[in-house]
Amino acid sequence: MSETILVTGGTGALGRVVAKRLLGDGREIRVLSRKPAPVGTPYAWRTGDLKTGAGIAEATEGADTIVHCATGASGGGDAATTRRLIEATRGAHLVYISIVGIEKIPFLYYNAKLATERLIQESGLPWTILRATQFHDLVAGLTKAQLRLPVTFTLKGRFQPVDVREVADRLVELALGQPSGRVPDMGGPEVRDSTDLARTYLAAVGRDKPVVAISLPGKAARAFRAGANLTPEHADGKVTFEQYLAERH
């Protein structure tokens, strides 16, 4: 018997990456997007929009997995897109990707992803939820944006980046897998201070230029300065800052 899977936020950084890996041995793949089909897609598409609930129902139907990747810029709307989500399944084992260090680190972001978890666990369905630490490409994302700045700043504190393709993995691995609640965090092989991985970053691209740490007040920089981002007893990611910057620069 084949098993259907659907993939919010498929066309997104993780999501796409996700649904890819899922394709083969008779699966049928659905990707749910605000966009229309491409030309050639492999997946079963599935146009639809988690804001409205238009096409929710539809995406929903039969489907025995849910891998749940679609997330808002600001992740102010998260709890309610999920839980229009929720209302449309029917004991779908629903496979959620959250942060690690969410109910220690007050952004209004982290806020909402620690909503979205609390809606998951009490919504009565089958459930999984993976924690884990920041990108690659959003520790890259960072320092990129300030390229054309004479002096880079760099929040004070230090960070574990992950790639993208093995929290893939590890996904993938989960939503064929049975529902297994809270499953242990994932992060980065190394944790690493902040200044070291922007002055990385600019070596990378052939830039030399001061690199400055700002430490900012209030409990969420507090928390960050204190490792709360962190999970160094799960370094489970193999590919370092340096080699994933080599393969794109």
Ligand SMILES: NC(=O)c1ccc[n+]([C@@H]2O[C@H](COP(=O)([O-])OP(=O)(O)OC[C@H]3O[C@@H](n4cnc5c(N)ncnc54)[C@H](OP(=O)(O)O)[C@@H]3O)[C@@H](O)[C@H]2O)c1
Contents of the next structure:
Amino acid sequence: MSETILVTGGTGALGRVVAKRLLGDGREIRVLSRKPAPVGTPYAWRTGDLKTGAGIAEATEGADTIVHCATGASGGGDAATTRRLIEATRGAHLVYISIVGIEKIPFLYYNAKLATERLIQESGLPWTILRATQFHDLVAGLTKAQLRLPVTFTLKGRFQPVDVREVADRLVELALGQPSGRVPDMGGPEVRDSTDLARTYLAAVGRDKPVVAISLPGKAARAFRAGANLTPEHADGKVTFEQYLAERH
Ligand SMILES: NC(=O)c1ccc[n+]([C@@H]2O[C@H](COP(=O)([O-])OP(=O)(O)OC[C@H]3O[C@@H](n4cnc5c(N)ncnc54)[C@H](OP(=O)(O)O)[C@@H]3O)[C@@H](O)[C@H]2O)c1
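Having seen the form predicted on its own, I'd like the form predicted in complex with the ligand now, please.
And the full complex, kicking off with our chain again.
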């Protein structure tokens, strides 16, 4: 019997790897995007918007599994859009990607992810939730965004960056398996100081400038300094930050 798997956010950093790796015999892989299908896409593309609900019924119709990677920071974050997705879904296994430590770090985006996890858990749908640490791309992007400044600022604290391809592999495994509830967290291979990661990025792109760690007030920054975003007991990823950078620079 053919299986239909919908990947929301299938054009994003994570979702595009997930969708590609799900392609296989006897499977229809659908990608949901606000954009029209690119020429030659191998997916059963559905154009729709989780914010307005347009096209969502068509995207979810007949789906056996939904890997929910779509995200947006505005308008209630993932919670509002996921409520729409749940309302349109009939019995599909919902696989959601969340973030390590969101219950301890009260960033607005994280609060919305926590609310989304609860919505999924109470949805009546079969579900699986994986929490991951920050992706290499995001950690690199924090320093990249400041390349024009004479100094690089970092938030005092640590990261455990993980390769997006390894998170995608785990999500694919979960999507092809049985609904598993909240599965063990997934982190990158190393816990590293934010200044050390910034210096490593600068060295990889041939830049040398001061890196200054700032200590912000507030509960979220305190929790970050305390390492609430880390999961050293699940250092499952293999690709280090240096290996990730070496592939790109
Ligand atoms: N980045 C990290 O370090 C990290 C770490 C752990 C977990 N995560 C989680 O991983 C997930 C994916 O993150 P990412 O970095 O891959 O995100 P991303 O690259 O920013 O991609 C976001 C995706 O969401 C889709 N999207 C946004 N608004 C939408 C809407 N209204 N309707 C339909 N689709 C919409 C976009 O599709 P179109 O633009 O094509 O419509 C895009 O494919 C998120 O849930 C994030 O919280 C990220």
